[in-house]
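The chain below stands alone, shown as structure tokens; this is the form predicted alone.
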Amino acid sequence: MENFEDSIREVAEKLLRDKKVDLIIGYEQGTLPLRTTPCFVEKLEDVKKLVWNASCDANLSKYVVGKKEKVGVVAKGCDARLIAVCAVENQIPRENVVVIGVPCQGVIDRKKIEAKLEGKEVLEAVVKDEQIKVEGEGFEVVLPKKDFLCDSCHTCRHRNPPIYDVLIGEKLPQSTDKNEFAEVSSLESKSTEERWEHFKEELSTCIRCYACRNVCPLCYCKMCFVDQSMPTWFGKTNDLSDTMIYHIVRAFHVAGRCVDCGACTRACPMAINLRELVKKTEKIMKERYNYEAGLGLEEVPPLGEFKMEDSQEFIK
């Protein structure tokens, strides 16, 4: 992934110099090992800040929604898919965005590394040749990169951006051997009572910080249902019933729109597996409507339009 860095900088510099865009949104090195942070480049001399590596996990489409100026954005497969979804929903003017597409081989889940090291502080880290070398006070460990990728990367079948204006490097082979719904199928095999108990236990640690909502590119509502007071839909307490309603309603909100980028799970400070509920809705959309979000700019998400011929067998 690191080999793309110079190419990204060259493209960004040309776009700014030719005044094709007013702003480049990409990644820059973070202050801690294995961390990057969103980077907003307006000046040519700042292009050198842009980086590309296995720690570029933030979904940058979040920062494109609502932008009025012309922007260039570095986009992995999941970023580009969400740009497509938001463009279809008229939240991103496609003509104002130059998508710098980058094929992605997966991003690192730092929480998995922290768990492996059992709390030891990482002071230096290098990712090279599919290995992660981490060092700290009194230890040095080499880890296989494939074992420490985000869960969403393990099941991703769209490593290439489906929409782009400039493509960095060559497209990766399409993944066809991944059972992306294995976790969902495991839950489906349980009884209704077992599933309910599973989600009660999983969501019981939620502290209602709304990091999942705030990081999601699809949560662009001016007023979230959580914050409405006229009417008040449910309590804003951390009572389990309030918490579960929040997560269930949010899952319905992104149904047919989510691309499983995993940003919500990565942002959760309580390590809740927030992908499970939404992954189930994704499976339903694929089976019922043969639809996958963000693969093009023509098709509206199934729950975003009504057709007379829609199946209505749920009406009794």
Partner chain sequence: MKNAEEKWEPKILAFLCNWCSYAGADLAGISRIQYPPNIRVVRVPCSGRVNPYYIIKALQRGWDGVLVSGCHPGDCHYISGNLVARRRFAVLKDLLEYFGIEPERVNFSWVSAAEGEKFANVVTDVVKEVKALGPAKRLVKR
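Got the form predicted alone; could you also share the form predicted in complex with its partner chain?
Just this one chain is shown here; partners and other molecules are left out.
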């Protein structure tokens, strides 16, 4: 990992020096343990701020959408896939972006660590050799990293960026025997009544802060449907019906585009499992249209096209 960091800095420095890009978007150390924060480097002397570690969880493709200047961006597998999706949707001019692809070994889910520590505050953390050592007032524990990765990372099948201009390090072997749709399938096997109760409970704590939307690279609409007032499609309250509809419609909007980067789930302050909502859209697209988002630049999003022989078993 450390040599990844060196390589990222080298690449960034070269891109800036050769004037290939005006800006590098990467990660720098955050002020809290296990935190990094997006880092925008324009000057050569700032290149040393760039870091790479298992806390580099922000989806940086979000910051590339709408940028006018030439940018170099550090991209994990999922970030690169979202750059591809946004490029296909004409939100990112591909030629303006240098994708610095990083084969990814998964990012840490801080909420899992918090849960494990039952609320004790982490004051220091070191990630080394597949282990996370966390320290706080009166405790010190070593946790196996693999048990504290994000759910999305556990079943990720695209750790290597499918598109990139520069690749840091070597590609990783692509293998996971885990079923990425296990959670969705188990919900599907329940009755509609049980599912309704499940989502009612899960979403009843939603405070409509829209962090899940704001963090998502696909939510680039100038005016989101929930903010519209002419007409006001749906209410802005956290009444259960309004909240449910916000989540149903947002899931619908990312259908065929979402790559399960996990950013929405990580961003939620109420620890709502948004993954089980958006993951369903991925499953629908796969089953109905044999489509997986973000694997190339020539793809047509499934809701942007049709075939005469599309499934229609649901039509009377």
